[in-house]
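A single chain comes next, written as structure tokens; it is the form predicted on its own.
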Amino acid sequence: MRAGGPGADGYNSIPAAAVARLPIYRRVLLELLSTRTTTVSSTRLATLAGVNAAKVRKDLSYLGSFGIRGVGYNVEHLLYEVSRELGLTHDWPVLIAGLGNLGSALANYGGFLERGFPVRALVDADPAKVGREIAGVPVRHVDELEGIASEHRIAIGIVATPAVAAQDVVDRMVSAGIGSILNFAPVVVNTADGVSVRNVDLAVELQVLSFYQRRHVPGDLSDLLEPGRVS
């Protein structure tokens, strides 16, 4: 991902932790826009996003110079720049593999479409689930994954299978040309270079919260929002 600041090749790469905070800023900017707020200071944006102002200014500096001293940021313009950097100026079709409780819940979640991630395809290995529809999308057999990915031009794959099946599904996704994968299976998966993978283990996240709960110390979890793996 590229940004507007100069570097050795003309650009700076945005650190992973900063990338992980961009969606939080975008959510805040959308809320401000809905209240017809036209400008926002870095201090106010930081408060609403739950980080410090210096971190906000540093993160946004990777995108370019948009703030005006003494005035702040134009909300609409900054929203566009953050959305553009996140690749949200057009839709990214999604395929979900594994339609158990979690996969079905993800398939039913309308927020994906609102945010530019329409769920176009669902696959599962269970014959009892194949042929059903979830949120208007038919469930097809995982053996059809490659053809389905091509048919719907799938950009992002979501893995919600049991751990034992995750690597096989990921291999199928990579073979089908899917370059970005969100893995909910409780196992680390391996991919070829050039494929981006984020591992989301809900049990691990709860254990992190348990760490802070045990000590009664508030944790700035924004620094923990690192990709499980990006290659």
The other form holds:
Number of protein chains: 2
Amino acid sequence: MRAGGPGADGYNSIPAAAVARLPIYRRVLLELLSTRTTTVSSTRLATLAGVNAAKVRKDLSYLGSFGIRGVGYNVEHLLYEVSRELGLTHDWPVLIAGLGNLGSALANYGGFLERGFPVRALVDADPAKVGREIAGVPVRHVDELEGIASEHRIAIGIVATPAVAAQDVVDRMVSAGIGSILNFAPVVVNTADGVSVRNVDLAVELQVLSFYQRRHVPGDLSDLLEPGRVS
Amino acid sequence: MRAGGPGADGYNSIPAAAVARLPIYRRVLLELLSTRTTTVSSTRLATLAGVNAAKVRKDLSYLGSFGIRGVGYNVEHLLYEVSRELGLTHDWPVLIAGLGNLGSALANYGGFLERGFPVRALVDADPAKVGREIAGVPVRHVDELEGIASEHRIAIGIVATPAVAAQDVVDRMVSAGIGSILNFAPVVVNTADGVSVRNVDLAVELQVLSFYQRRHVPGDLSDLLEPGRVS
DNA sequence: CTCTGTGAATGTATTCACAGCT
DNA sequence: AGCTGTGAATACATTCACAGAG
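Swap state to the form predicted in complex with the DNA from the form predicted on its own:
Then the entire complex follows, led off by the chain already shown.
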């Protein structure tokens, strides 16, 4: 994981773990489509997605029965069904708050637009940044967030501010009616019910890796037994 | 979770889901320490970490019995134990491959050094980028990766290249003896056994959010029923 | 015969609830 | 009394294994 998904399971209820894998299948299907592959088996899809075949079949079965026994899945049709389930048949306008290194990089990152998430608005608390343009989008002051959000019909907010500013920005996003927030600030933020928040702390990813790396380097365990640097 | 962690469960075996939460507890403990808080209960720690108290106690119990019944946990001691378990009593030198928007932002991102992951080396395939300096670290050619990795005793490799280049870079990292890889390229990469890979596809996070957002905006479901844009 | 779709079985994770220490 | 640590219970996720469609 990181897998655990946000709450509010609907009536239909696809398991959160399965939802988290759908974007991966989608990525693979796009790749297959671009190579003119028309059909794919659960085994092949599993290899390309880095999971096992039973999981692929079970995950896809939550969306319906789109495979053909003895043959496999039609790439184009399956791609459409997965996209529909993920709500990716239309774009989701994004607002980014905080234009430091990470925020600016995300604003410039073409991968978002390409995958249906156009960055339509940027806000920052620093007056020196307000008025500049990044990737063709003007930076505006965070105080104007609410108006900007409704003007551009923002669906998703990305928080790339320092930790101390994150809760305030999240509060503004929530009161602006933004229902989904991707938080890169290293802090746990609170929201009203019904708002989905996904926290991605880049350093956390490295820390988990360092845990598993230790298991593979038993010769280096010695210095771990003595108290030393803690922060 | 994305919880599911990389493999090679050791003898001792802390559940992967628990390991994934340790960095969050650590972050909270650092925050508490900086406010001179000496003791913390599982309930308070849970609130600050955004989980529930039973989970905190269970997670921490895998590391040993460090709490005091009737009182709580000593912040400084618990911080040390969590850090030790994560292998964060010493630094882990990092190499970043691919210095586009994201790679450059990561190289400039102070949060890594601050949390024990100094960025010591940068590589790119583009000759125009080789020779430049980012955050005081020179960019070198990816062909030199192996020598650079051993020279700087690199422990963790970050892949921030385009998808097509990722597998090649990962292969070089693995042959250079790098045992942990954080992959931001939107592609599933293969490695030998014993190498831990964590994939973080930023657009995937947004896609999962868009799934859950749909549940909360039932009025907008209409246009999802007709085939339209698929990618 | 091939490959999907799915109940049943197994494995993991979370939560409950309380004994026992302080 | 307050709070941890942990078995037991529950919930969730993965994998197996095979019936049945093509």
